[in-house]
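Heads up, the chain below is alone and in the form predicted on its own; it's given as structure tokens.
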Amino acid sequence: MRIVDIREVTRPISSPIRNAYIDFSKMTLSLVAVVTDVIRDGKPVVGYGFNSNGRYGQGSLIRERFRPRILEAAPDSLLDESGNNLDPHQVWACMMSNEKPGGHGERSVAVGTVDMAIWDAVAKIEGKPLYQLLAERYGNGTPKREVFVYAAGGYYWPGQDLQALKNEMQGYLDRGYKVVKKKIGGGSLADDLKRIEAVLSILPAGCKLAVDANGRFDLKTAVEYAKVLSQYDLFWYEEAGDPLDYALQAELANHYQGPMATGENLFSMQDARNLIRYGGMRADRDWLQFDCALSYGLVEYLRTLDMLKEHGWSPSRCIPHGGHQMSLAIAAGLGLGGNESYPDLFQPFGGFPDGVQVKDSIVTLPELPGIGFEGKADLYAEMKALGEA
């Protein structure tokens, strides 16, 4: 078997909204179709990808570098032992061939990108869920299709007051979500514990609130932020300040008690080590947020969590940012703590298969082989325009 043809495309998933640190005005992201030449009820198995909100698309990147390198690869050399199927593992290490350590920028996000499309058409191939796949292969070999998932929202909108924003926050509660998030750090303190305080008082007993910084912060004001946050029950505060800067991180917490979370915009297992060596993040409370579709993919992930269970970090301590697919199934193969979800925003990129409800913050993943992206009709309809081209 062999690759055919990987396509890439870039789309847009703009939007009005800002957090503490970017607007999305002109956001995009890179949708890749992996064509391979197995077939399947009378068609080529394709696989697909795409990257997380916030880091634009990488066509030029993957079109350049990554699709040449795997394209003019003796076929034979990317697959597994049984020679019917594709060996990520493999595919990765062509792709990152003659590209030197460190320095890991946008291409942890093209790789990325590709290597989930490449880890759909493992699945597919199989003929199964990707998250059975993984169960088996790097778990226990039973997969918790359950999986803990929460409302990622809570921006600054032009014109949102706060009646607004507790009608949006309202609509994820009334969806069945039980933990919600909301951005700060865009606005004074005295502007922000006003929109915090407006969600805490619509949020029923048993329900929480996460609010997120996105790395605006010197250690000052995050500070400042922590003493006055510690009087709220709240989820997680996540992102206080620059994501490279562990020593912010270790010294926020000796002024939050509470749990803290911070990791989407490390894109490589040697930064999330670094984090966890010197960012003075703790095991029993805190949160990681790493986002396999910006670092370099599942076959980096999987390096990432045998160095956190080799410092002490169970993987439920894990719930990846991006709100997509891929990081559910990996919650539900490899046992992660959840995901992030927008059930709003990013669409048709983001939320899960038609049908899949939310229940008390969890959902229920479906028996779809791959990923499941041809479970969700306004996406795989973006998805089979570039596969069947």
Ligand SMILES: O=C([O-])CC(=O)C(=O)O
The other form holds:
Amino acid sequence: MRIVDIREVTRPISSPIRNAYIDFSKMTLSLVAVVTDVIRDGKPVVGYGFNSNGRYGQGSLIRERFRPRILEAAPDSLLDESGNNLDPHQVWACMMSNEKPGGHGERSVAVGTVDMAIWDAVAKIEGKPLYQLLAERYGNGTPKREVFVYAAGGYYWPGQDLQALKNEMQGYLDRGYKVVKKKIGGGSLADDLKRIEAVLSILPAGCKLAVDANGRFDLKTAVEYAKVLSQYDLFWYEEAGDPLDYALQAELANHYQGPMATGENLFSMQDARNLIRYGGMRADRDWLQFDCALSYGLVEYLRTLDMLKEHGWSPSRCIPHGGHQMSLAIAAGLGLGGNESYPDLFQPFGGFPDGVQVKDSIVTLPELPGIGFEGKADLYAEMKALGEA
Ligand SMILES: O=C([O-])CC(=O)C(=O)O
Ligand SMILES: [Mg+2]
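Please give the other form, namely the form predicted in complex with this ligand, since only the form predicted on its own has been shown so far.
Below: every chain and molecule of the assembly, starting with the one above.
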């Protein structure tokens, strides 16, 4: 078998929202199709991938470096031992040939996007859900199809008042979520507190709020917020300072006893390892949000999970950023603590297969081959236009 083509298209996922650092008025993503010559149900198997929100489409890197490397490689060098399927680790090594270490910037997003499509193809060729394949190859053999999800929103919308914020959050509760997230750091502390209290005022017992500063704060501000946020029983306090400022994160732990979360902007195992070594994160309560779609894909994420294990961290402390089905499959296959979800944003790319309902903040993954994109009609329509044209 061989890869016949790799196609990329850059799509808008823009909206007028902003967090403490960026607005999303020009946000895009790359959608990738990896076309193989393997025939299933009378059609070539095509794997699909896309990158998460927050970084932009990676078309030029994919077209200039990663696509040609794969297509120019000897087809057999990309296969597993059976010779009947791709080996994602070999494809990854091929993409990363002649790439120096460090400086993980945008290329990790390009590689992560192609890697997602490779895993989708591999699981489809095996005729299994990706979560099943992962549980068999790297997990305990049995996936856990019920995955915790929380609703991320609470962005700064133009003109949104407190009532509109409450309505937004109520909408998530009505759809079955028990944990909701809102942004902080995009206004004054006093305004943020009004917004936090507005949300808390509508949360029933058993439901929780997480807050996300998107790396905006210096140490002084992060600590100021920590002191005030300590009065609430928050689900977590996320990305207070710059993602690479491990000393800030470590110092913050001296001022905030509740759970903290970070990692969505760490794009390699090595960066994640530095967070674990130097960031003062606490394995008994904190959360790790590394997102494979931004950070060299699942091949690298497997290395990150191994690194975590060596440092005494359970995969159940990981709740990835990004709200995509790839991380849902990894969560189900390898026992992560859950996944992010953006019920009202970044469509059609985020979310779940059609008909999957959130109940008590849990989704149950259906048995679809691959990652499961074909189960979401609006998403699959976009994918099919690229991959089956
Ligand atoms: O607003 C963003 O860039 C997304 C984000 O931080 C998250 O989902 O945690
Ligand atoms: Mg975040």
